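Given next, in structure tokens, is a single chain: the form predicted on its own.
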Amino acid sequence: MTALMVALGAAIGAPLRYLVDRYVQARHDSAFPWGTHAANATACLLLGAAVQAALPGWAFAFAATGLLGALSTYSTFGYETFALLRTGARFLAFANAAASIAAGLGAASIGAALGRALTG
């Protein structure tokens, strides 16, 4: 049961990164990856909120293991981080990866004071 949960999730998790990472990237001309820092972060915020929201097992694993864990993408973070290292971008790869990490703290932290205050 978990494991469908899981697959569940991550089957709608995956498309709507993808997504997300579209819209995104096609608002900017820039070499920054906004869409997959978008895509984490949401992820990292909605993240704090489910883990406070005390949800049953089968809810846990379907919405924080399976979709969240398949909207953020910490491994194409890694791939655009070197990406632009490759491409001589180092002050955008250093960016990528503090932003990143900053803002991904910053939102779980967000999202858990939001599911405290609103679980009680």
Given for the second form:
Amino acid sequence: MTALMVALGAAIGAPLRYLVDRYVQARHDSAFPWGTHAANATACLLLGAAVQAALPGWAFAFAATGLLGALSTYSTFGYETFALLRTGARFLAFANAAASIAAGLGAASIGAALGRALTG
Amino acid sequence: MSETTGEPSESAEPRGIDPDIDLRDRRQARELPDAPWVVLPLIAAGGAIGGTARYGAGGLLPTAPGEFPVATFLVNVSGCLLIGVLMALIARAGPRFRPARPFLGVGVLGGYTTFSTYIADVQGLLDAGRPAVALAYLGTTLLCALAAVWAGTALAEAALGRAGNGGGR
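What does the same protein look like in the form predicted together with its partner chain, given that the last one was the form predicted on its own?
Up next: the whole complex, starting with the chain shown before.
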């Protein structure tokens, strides 16, 4: 049951990440991977809120483990950082890693504060 | 560290930065408008498989609060190894292998690995009063993930290079 909820959530989160990535990438022409950055930061914000929301088990499995887990990605983040290093864009690679982690932690804190405020 | 002694560039075509969607590649840019009812379900099916595998790994290796999150660490590092292998294979395989990128790369590996849980783990360790574990987890995941992408790419390229040079079947 829980595994099914995770699968359902991930089946929504993965195409959503693809659409966010595509939407963002179409709107700039720098080498910086803003698309993945946006999807990861958004997922961190929402997960921060979800953790505070005291969801029932099945809902947490669907929304947090499944949907938000699949909306964010480490493999693409890792590949993009590596690809930037390999093309010689060392500053961009470092900036991508630092900015992704900083934005993720900041977004998660904001999400947690929002979650606490909304759920009381 | 790496000097600008141009490495012998044997790779046939330049590869993009974004393994999910490279809009400078006209075929990739057109894949969604051309066949949205193929591409999106393919990604969704892959995501369901990858997400369930990640959930299974979490069940096999549960982490107590304040401890190093082993399952998420292993999932993210192994996913990085696999995407290195996959992208090297796709760069070599040509158009026949085209659905592999959205299905395996965006879907399965995107659903399998997670950045949001990684960040939530770090925050959880900080909240539990374990800043040293949080920092170690943050850093080792990043370094091992980058090493894993490199290793996966290098292994696949070495294997493909040998297969190519052998000229055999």
